[in-house]
Amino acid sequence: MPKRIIIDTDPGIDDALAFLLALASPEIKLEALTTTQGNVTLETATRNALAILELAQAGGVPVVAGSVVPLVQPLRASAHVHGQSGVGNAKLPDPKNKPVEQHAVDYLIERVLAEPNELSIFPIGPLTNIAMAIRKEPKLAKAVKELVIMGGAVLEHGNVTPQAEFNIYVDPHAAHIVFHSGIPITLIPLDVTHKCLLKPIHINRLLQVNSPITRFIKSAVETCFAHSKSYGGEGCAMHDPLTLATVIAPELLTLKELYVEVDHSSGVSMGKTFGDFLGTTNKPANMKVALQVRGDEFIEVFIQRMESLAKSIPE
């Protein structure tokens, strides 16, 4: 039985790749995309979500727009990584479909409470929508099956400040609410995503399949490659797609149960995620954290799934 998931997202290049991987994976049934601000504005995120689904001939998947701004912090975006459009150099036509006429927070509450412990949510952007849903309807915390979150940097350095990862930094107050919600959480931090690099050699392999999918991936990741090269990196880190490894290739991840806290102050470590490895807080673990990954093997899984998807959507 495929795992039924809703992806909460701010697309975003790696978000787009996560959608494609979900659609290419028989182990997953993608129930909906809910959008939030983050990599781009909410309006752009919602447009991208609709357009990417249509590119993959999956326009029947609902898209629901959510939070315009973080809970407390001002809006931030990352055009230097994702491009002004959010999908690098890719040119996507305007989507034909429209988002569901409901706020994502209400949609999440309605869907989850209608089928308790059946739906998993994969937040791969700032946690604003999830935190708001928990605050608006506390019953959500016991009704959602699990959260698989892309975010944080536990032992690894940050990617937006020396200590903080982007998704958590954008809305640390939301992360604090979610981390302490009691929902079963698996955290996929930079500790593992930085070890999963999509490189030009992989793009050249994908381009052997003539498809709108492979051309989209090539154009999308070009800005990511340029950003990586600017700081001496070797490729595009597959942050968001790696969350799906928990379903399609869990053996590639090594998880550890930890108590994890987030700094939501306004100081230099704002957005930093702290793991209590030695039990100094005397608090029980509140999540499972991925600390090791067989990165090359995950990239191979991704490439094979994209080849298969591309062949199903030829020129």
Ligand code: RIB
Given for the second form:
Amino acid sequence: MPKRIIIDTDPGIDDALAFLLALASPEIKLEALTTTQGNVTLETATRNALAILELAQAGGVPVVAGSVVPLVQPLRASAHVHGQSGVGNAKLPDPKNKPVEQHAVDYLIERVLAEPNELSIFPIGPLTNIAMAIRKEPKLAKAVKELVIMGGAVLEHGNVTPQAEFNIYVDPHAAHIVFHSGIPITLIPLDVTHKCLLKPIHINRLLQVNSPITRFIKSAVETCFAHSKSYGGEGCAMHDPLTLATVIAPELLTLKELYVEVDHSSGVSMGKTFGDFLGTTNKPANMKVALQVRGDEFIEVFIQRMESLAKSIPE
Ligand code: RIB
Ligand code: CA
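Counterpart to the form predicted alone, namely the form predicted together with the ligand:
Entire complex below, previous chain first.
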């Protein structure tokens, strides 16, 4: 039986690649996309989600708009990484479909309570929607199957400050609520996503398949390559797609049960995720954290699935 997932997202270049990977994976049934601010504004995130699904001929997947701003912090977006459009240099036609007429928080509560322990949520943007749903409906925490979260930097440096990873930094208060909700959590932090790099050589291979999918990927990651080069990087980190490895290639990840806190103060380490490796807090683990990955093997899985998706959607 495929794992039924809702992706909560701020598309975003790597978010878009995660949608495509989910759609290309028979182990997954993509139930819906709920959108949030983060890489881009909520409006742009929602438009991009609709447009990317239509590009992949998956326009039947519901898109539901959520939080406009973080719980406490001001809105921020990372146009320098994802471009003003949120999808790099890719040009997506205006979507034909409209989002569901419901707030994502209410949609998540309704869907999860209707089918307890059936739906997994994959937050790959700031955790604002998830935190609001937990606060609005306390029953949610017992009914959602699991959260598989792209976020945090445990032993790795941050990517938005020296300490903090972007998704957690944008809404550290939401992360604090989610991390202490009691929901089963798997965290996919920068510690592993920085080891999963899509490189120009992979794009050259993908372009052997003539498809709007491969051309979209090429145009979308150009901005990410340029940003990566600016700090001496060598490729586009597959942050969001790597969350799906927990379903399609779990053997590539090494997970550790860990108690993790997040700094939601307003100091220099705001958004930092701390792992209690030495048990100094005497608190039980609140999540499984991916600390190692066979990154090159994950990229190979990603490329092969993109090739087959692209072949199914020829020009
Ligand atoms: O830090 C990486 C995360 O921030 C990814 O989810 C990316 O899309 C951005 O949202
Ligand atoms: Ca994201």
